[in-house]
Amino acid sequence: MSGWASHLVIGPIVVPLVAAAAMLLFNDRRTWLKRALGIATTVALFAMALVLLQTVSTPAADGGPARPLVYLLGDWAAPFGIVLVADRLSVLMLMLTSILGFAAMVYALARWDRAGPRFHALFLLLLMGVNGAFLTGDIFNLFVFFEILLAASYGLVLHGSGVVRIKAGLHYVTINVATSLLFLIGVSLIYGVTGTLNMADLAARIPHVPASDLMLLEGGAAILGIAFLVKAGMWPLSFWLPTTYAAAAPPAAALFAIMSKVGIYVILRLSSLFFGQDAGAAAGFADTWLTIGGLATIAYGVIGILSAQTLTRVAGNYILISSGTLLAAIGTDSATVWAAALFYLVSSTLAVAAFYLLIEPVERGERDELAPGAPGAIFEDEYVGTFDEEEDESGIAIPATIAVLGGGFILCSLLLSGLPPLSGFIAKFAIIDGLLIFEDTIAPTTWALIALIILSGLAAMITMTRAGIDLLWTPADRPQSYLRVVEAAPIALLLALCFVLMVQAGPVMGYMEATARALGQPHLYSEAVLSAPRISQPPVAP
């Protein structure tokens, strides 16, 4: 790229930025300055990783694989100054973020900006935390982000106060505060072993790490790891996320969706880049530990799923599902079950997103209008209606918004299991094809994912199932649910998407593929980012 189009790197940090900024100026009498902000915003982030997309999907002059853009900020060259790195897995991470974030800040619209103060700030700083995580070619700078989009997330939690989201709040505070502390001492020492913390510089040092460093070495990167395990939800540590994110608004938990995807993201990366098979005596760290791992979080969550006694922990125990899934997946070190991992990434996080926007319209019948952060149960001990076997229900007409939150919620329900032909299923097949090819013998674990993914959709099923036909398919006493249009329109968004993801399975696919290929090729990465040339040259001394 060149010209203005070399800035572009840089844009879905500093965009969310500005505008984070500029409605800090406004009194909270602007609403409608500051929603018009905040969705022009979205859409900006959306056109940026559209670009960049498109940039990173075209191939090389010389025919070769797309090479990655790498920003350098200050004009400081690898590995010393700040760099930025835009490339098929973290450009795929914007796109995503950027349509949550422009749907849930639609749904924001019909009355839960108005909760609580300064909303849209959060939510913009939010997304430039999560920005600025997928882009980052530095490990410290990794850490800087993961407190903004943290201090971020704070706020989010407790919006729209109640004692259930102070509560929940607080614990998701400290839990956080205590994973910083992990991620610095990581930091440190992976530095102490290798002087440096740029990414690139450190998958080309650390193959060459002394057996003597090498323990101290995979004991930082442990660490460091426990503290991203922490955010992607990996059990045991995962007690927190259930509950945190039922406390939360809709809109912030379906933007919350991404949040563990980072925590996935991360591990994948330096997963690839660090401990690939290109990393010598280091190769192959804690895969192991990653499958083991992620089949205990996928048996946990499939144990919440089924005990769950409400919609928000169904989402969030199905959250677990999605990251001990992709975790499992990870520990494979296999370029076509990471590719399968990638496509189901993006599916389980566009359904889970639509399914939290859509539990509040479907329990909006169950209770009086919500009180910020109550909770509600949506299981009744007892039926409070049921059919009459002789009566005659022919002519009974369907209100118009039961029609569609049921189909919405038959839609999630699918999606949410992996059934057939939508989206979910293909990404699941995909994973056990990609689970059980080229292989001669098939390891145990691999029996046991496999056994796990077909038990965590059945398990979903059935709980959708029963909710389904507790809430929406049972005449009782409440009084009909309502919805609005910008309620209603962000669902249908982030179910088209995974319709489209369906229809266009291929393609979508075959990106998949060549971004996992990437990954398996560290030294492409490496090779971009020492090699970025600076804009212009030091003057030469007289």
Given for the second form:
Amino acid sequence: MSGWASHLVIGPIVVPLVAAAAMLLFNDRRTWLKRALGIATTVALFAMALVLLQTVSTPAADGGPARPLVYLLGDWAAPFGIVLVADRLSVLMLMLTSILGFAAMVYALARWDRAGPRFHALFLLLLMGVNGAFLTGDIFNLFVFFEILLAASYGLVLHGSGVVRIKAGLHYVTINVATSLLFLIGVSLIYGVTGTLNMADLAARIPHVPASDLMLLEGGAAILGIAFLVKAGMWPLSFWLPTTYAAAAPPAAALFAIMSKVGIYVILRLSSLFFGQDAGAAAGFADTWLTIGGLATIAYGVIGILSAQTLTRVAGNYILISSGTLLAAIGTDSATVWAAALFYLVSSTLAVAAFYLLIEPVERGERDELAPGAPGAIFEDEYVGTFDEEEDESGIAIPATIAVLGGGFILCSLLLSGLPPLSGFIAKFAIIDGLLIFEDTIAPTTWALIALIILSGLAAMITMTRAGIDLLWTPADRPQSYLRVVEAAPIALLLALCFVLMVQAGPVMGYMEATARALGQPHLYSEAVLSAPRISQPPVAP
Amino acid sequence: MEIVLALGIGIFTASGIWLLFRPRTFQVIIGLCLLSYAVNLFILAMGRLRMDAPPIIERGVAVDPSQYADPLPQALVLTAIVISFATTALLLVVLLASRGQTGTDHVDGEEKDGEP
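Here we have the form predicted on its own; I need the corresponding form predicted together with the partner chain.
Below is the entire complex, every chain and molecule, led by the chain shown above.
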């Protein structure tokens, strides 16, 4: 890539930032302008992710594996400047983020974007923070992007206002501010030991850390890990997650599904870079802890999902189960399992996002306590309309609503419980297959993981069946619920993508396997970043 | 020098954590502020303590890096201060909203018996 195309790597960060900033210039009454800008931005993000995906999966000219794209900000050579790195894993996550962003943005058109001020700007800033966290090659910038995505998510949790959201929001903000401090302690301990914050440089230096400093380094990495595990929702750091996500507005909650995957992504990235096979004395650090923590998280999620009384809690606990499965899979340190886990990550994120979007129409009329009222204007340019005020332009109502909702609900149930034939089944099957395939003797934790993966599917199925009978089968004396096209379309899009994952499982799994292989070779990542040529200084011919 | 800094960080952290576990929202905010002071000092300490050493080297002069302080932790502290300032401001807004909506300054939004 050369010329303008080489700047594409920073696009997923700059485009939403500029669009969000531009939105602040317009009055909140100009809803359609903001909507158009928001949707155009998410489409642009998807297009950029697509081009990047194509670039990083094209093999290098010399026939070797594809090299990650490295972008040196301000043309300062790594490790002195700030770098952005787009490799297979980051681009996969960018892709997933842009799809979820688009779906949630379209869904919000129906009414949620009018439940409070500045929805679109906050939404795009959240996308920017998430994209930045996936692209950065530097742990301090990771902190900065984490703070951006957190700050935007604070706004989105509170979007729509109301006592439930404010209570949940207060806890959520406090927990995350405290975790950010742990993040900083971890980063500074690692800097104190190694003298660098660049991930590639760290990967190159960690094997040479003297044994006397190893304890400090591992302590720093563990404290840093806590910050991500809180995000990912590992038991016992997960108590806040179902409550907060249940309180958030549906489109925000759907986007938060990717936010807990940011934690998983960072754990996967850092443990593969810092504590992979090449890491000398530090190799394999915390793998056992991740496995055990993951198992405990699945168990906690299973109990939570069985005892959940509302669908939003079911979804929140499902996020815990999926985080637990991923963490335990990361702890196995095997490329086959990692590839399957990445497939599971994509499938479960799409499924749970679709489910969050589906919950509100299904439960509509059943309970109203979360439906936002009409709060008074906080800013003078704010649009204050009552929530029931319908606008014809938001889309037409679909006839046979119950049939559509019921169909979506059944598909979601199949995906969440991992039943065949949908992608949830393929993902779980691949993880179990990966766990068993190369082992001569199977460790007790592996058996426990397999048992819990199957059990969690059963628990999800029981709960979903119960809820489905209750909400969709029993004749309701409540008014006929309605569904708009703009609400049904994003749900259909997300579920259709799960179908595509099922039909195209072969090629997708091929991409995941190549990604997992690349994660197993951190030295290639380090070399690519540290030898990235500066524009002002042409590379010396070898 | 080291002992003073270490004591300072320790006292800030201890007070901060104690306040963080208090039931009133204002105490929680002050606790988070104190914790962030402790963390900022800690980051600075990770760049090794140096007295009277400039962090910026002069252009074009051959320099001995051992005569200079590490500039990076200082830059990190600045960023961390700005970010924690912003999040504290945001938390204050949520605190006020919570006080206004629930009528209490308890962190759970409702008064419980037997708590100060």
